[in-house]
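Form predicted together with the ligand, single chain, as structure tokens, below.
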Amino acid sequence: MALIKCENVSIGYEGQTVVRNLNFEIHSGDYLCIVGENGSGKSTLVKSLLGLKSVEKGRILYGDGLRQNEIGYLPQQTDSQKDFPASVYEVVLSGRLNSRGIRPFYTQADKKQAWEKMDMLGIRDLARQCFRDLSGGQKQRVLLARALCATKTLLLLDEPVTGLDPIVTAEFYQLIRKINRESGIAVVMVSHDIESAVQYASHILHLQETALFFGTAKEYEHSRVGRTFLGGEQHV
């Protein structure tokens, strides 16, 4: 059974369809990269996977123990998030908000989780620091710890390496791969970086309104679409 199954999904804005007839599945332990040019519908699809935007047609099914509010989400960075005036610990702990339900306070278990995830990502020493004073790479680790507090099953990362230098980017990709392999958490990553997507992911969804390609990263490398984009040509 799939964690997420998209069946003939179309999504749009005020009658204008921007994602059309999309079919793909994410299984436990998969590492799926969603690639595609600007405006190809990646963010729109992410919104629907998170339940923030309803689909026009088709359906998105959640299974294998995954509930929609149990996706660990690392949003695209915006300037307002970068300046968030809270401590690292508070940002990480806020990952527990979704599963907190109507309880007004964080539980001891919530707090324990936050410390565990900070340990896992090597940021315990930063706990009392202000989020906005951190480097770009440190901020992404904090937001990753926050996302991990919200899930045991699936991480959804939207362009997580934007603005990071090449070394920090490589470290971040390796960290994601380690989490995916060692914790068995499925990863869905929206990315511009097709070369790295093929290197790290198990599966590729190449979006251009609909799925130009969906399959394993190996199959993608040998596909017409993959060869064209990996070869650096502009058009299929």
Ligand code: ADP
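Since the one above is the form predicted together with the ligand, can you give the form predicted on its own too?
All you get below is the one chain by itself.
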């Protein structure tokens, strides 16, 4: 059963339809990259998957026990996020907020989760440091640990390597693939970087108002759309 299934989904933004007639599925363990040019509807789709934006038409179905508030989300970084005046441990632990419900305090299990995720991402030694004093790459690891605290099944990452240098970017991509393979957590990543998407992802959704392509990364490489955007043909 699919974790998420989109059936004939259309989504509007400021009175305009930006995504139309979208059909695709995400299954447990998948690594889906959503690619496309600026304004193609990628971030709008992400907001709808999270339930932050309603669909105009069609429906988004959640299966296999997944609830919207159990999706681990790493949004595009904003300046206010970068200057967040909390410790690394506090930022990571805040990923447990949704599962805390009406309980006023974090449980021992919540705290254990936070330490486990910091261990997984190699940032335990940063626990007491102030988030805003970290490098860009360290901040993204902290925010990824926070997103992992919120989910057991699905990570949603919106342009997670923007502004990172090439070495840190490569490390981050490898880290995501490792989490996907070793923990079985499905990954949905919005990316401008089509070549890296094809290298790391299992599936590609190429958006340009509607789905120009949905299928495996291998199929994408050999498709007309894939060859065009990967530089094999001139775009007509």
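For the two forms, the rigid core is made up of the largest set of C-alpha atoms that agree within 1.5 Å on superposition. Every value quoted in this text rests on a predicted model; they were computed, and no experiment measured them. Residue numbers count along the first chain shown, from 1.
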property	result
Per-residue Cα shift, Glu14, between the two forms [Å; core superposed]	4.6
